[in-house]
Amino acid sequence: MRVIKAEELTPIIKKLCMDSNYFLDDDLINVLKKAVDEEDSPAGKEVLEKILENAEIAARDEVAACQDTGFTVVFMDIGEDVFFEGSINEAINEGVRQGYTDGYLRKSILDDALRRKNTGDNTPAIIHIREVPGDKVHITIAPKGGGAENMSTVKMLSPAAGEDGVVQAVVDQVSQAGANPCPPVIVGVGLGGTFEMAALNAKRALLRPLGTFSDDEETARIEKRMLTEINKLGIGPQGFGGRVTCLGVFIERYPCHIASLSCGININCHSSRHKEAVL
């Protein structure tokens, strides 16, 4: 068994508040770039080059690459031969509260939904935490902005949707959401699960590399359905038109019940801001 203290955790929570929000990742870089070569509108590639240069100064400067540093969710995978000496949420929530602070990032987090007072230091975070093989601690912060949040839902199909259904929900749910999600976007699919497992693997999905697609043929194949229609809305780049709506489809698959078809649809901004460590 390995022991580990939990006051462990903070600076490196701490570091990764800021890491994410200053340095974009490379994948994300690369697509970009590539997404320049590929967009048609004039207004859609000076947007896409605009984006590229705010996030050279971003990483140059060390300050934010989005003025909404968004809700702090964390990804924990904590291995079976792993046991924590006092407070996860507690050590997690002190480096939230150090990252914010000493990385001068905007704390957007109210204590209520309708009280709405602002906690003052980006906490509570979003913590989610599963067990898996081993004696490691993988860690994964990836901030959310709220105008792509706001965007997202879960639909409770039809099993007789199949599919087609699916493509077409989420489809649907980019088209309604336009300009809101500060695209070019990348979209997160939660297929099966019950209702809030749909959600949460729709999140999980958003954090695999861009540019790659799932390793389960069929799966893939659905993946790259969904990008080819959704880059055919037309919406481009922060809405001003163009052939890059979407950077990137991923969907996660889970067993689900035989009365249901749960499609949880997760969209993130363009700048998909996650980084990880492992303890």
Second form
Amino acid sequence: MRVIKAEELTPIIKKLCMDSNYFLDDDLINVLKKAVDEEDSPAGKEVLEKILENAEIAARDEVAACQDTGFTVVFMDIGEDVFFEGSINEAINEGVRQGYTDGYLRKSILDDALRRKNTGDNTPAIIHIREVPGDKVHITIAPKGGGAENMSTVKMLSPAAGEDGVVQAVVDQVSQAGANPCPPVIVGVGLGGTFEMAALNAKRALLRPLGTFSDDEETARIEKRMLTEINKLGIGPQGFGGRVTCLGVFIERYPCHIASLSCGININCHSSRHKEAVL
Amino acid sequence: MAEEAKKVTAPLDDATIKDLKIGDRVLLSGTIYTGRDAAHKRLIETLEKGEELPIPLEGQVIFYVGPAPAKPGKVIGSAGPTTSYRMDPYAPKLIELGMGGMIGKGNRGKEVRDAMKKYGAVYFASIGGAAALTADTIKKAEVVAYEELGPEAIRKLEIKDMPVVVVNDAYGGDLYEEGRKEYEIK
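Form predicted alone already given; the form predicted in complex with the partner chain follows:
Now the full complex is given, and it begins with the chain already shown.
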């Protein structure tokens, strides 16, 4: 049994909050550079170049790449041989509080959906904990902006809809979103499970590195099919028209009820932020 | 689109508004105001109560943004546009009262586009997510109303060459529709 003091999480979370908002990952930068070459539209090309320039400024000055520094979503895979002493939730929220305050990140979280009073420190975080084999703790932070999150959905399709129905649902969702979620977008799809599991897997899918497809052959084929269909829409970078509407599609699958074909669709903006740490 | 960007100064006069067409790349300078969800709600409530607004409207441009806090030595934190449709319920009234332009990102509703055509106003898109780059074009920032709203407070900004694109003009044009039509593969 490995005993870890929960408070050890706080400085790690603080650093991940800041780093994820300042430094965009290389996989994202690489697909954006490739997209500049692939984009036919001059306006679209210019947008992609400015997005790359913005990433350089953010990293250089250590400021947020996007002002919407998001809801702090924390994924934790905890080894089954690990025992935490103290409150994981409190330690994470303290890390968020410190990261967003000391890192000059925007506090975007309200106490309630209707009363709408800002909590002032970007807490509470959204925390997803999973038990995994081993004695390590894997932490991923994925700040999520409101604009793209608002364009997301869960479709409870009929099993008869099949693969074609799933592809259509995803393409329709991106089509309807148009310029709103800051295209080029990244799409996470959660197939199977209950209503909430489909949504969670759609979000988890967004953590995968851009420029890659699933290791599962069939899943990879459907991801490619969705990506091709979305990029026929013509929405383009920022919706100004163009070839590059989507930078990547990631599908996570889960066992399904005999009556269901649940399909979570989580849209991410091009400012896809996530950073990891292992404890 | 390959043409040189137009240099425009805010607040906008009628001649400038008439000259701007969809797809125009603009470098915007001058004075603008920030405002997003909560500030818009307050502005409209103020009007409904028959009280005076805390900011002028004639020819003014409102930037839909909630900036990040400024680091020491910076004028403002990262400041890119927020999604504009959430301001659609409030924008037609402000346009009717003389507002000249809006900066945001994403599609506008029919009521907003109709008001822009009827009263003469433009909707610019700033690049969503390019918030550090946009912040560098802001030379001065000062909270002028609703300070208690934090990032949603109304700020008066002095800007120099902020890159924006005309999405909706005073003639009913829509760059999002036109651009998509041009590149859609059926």
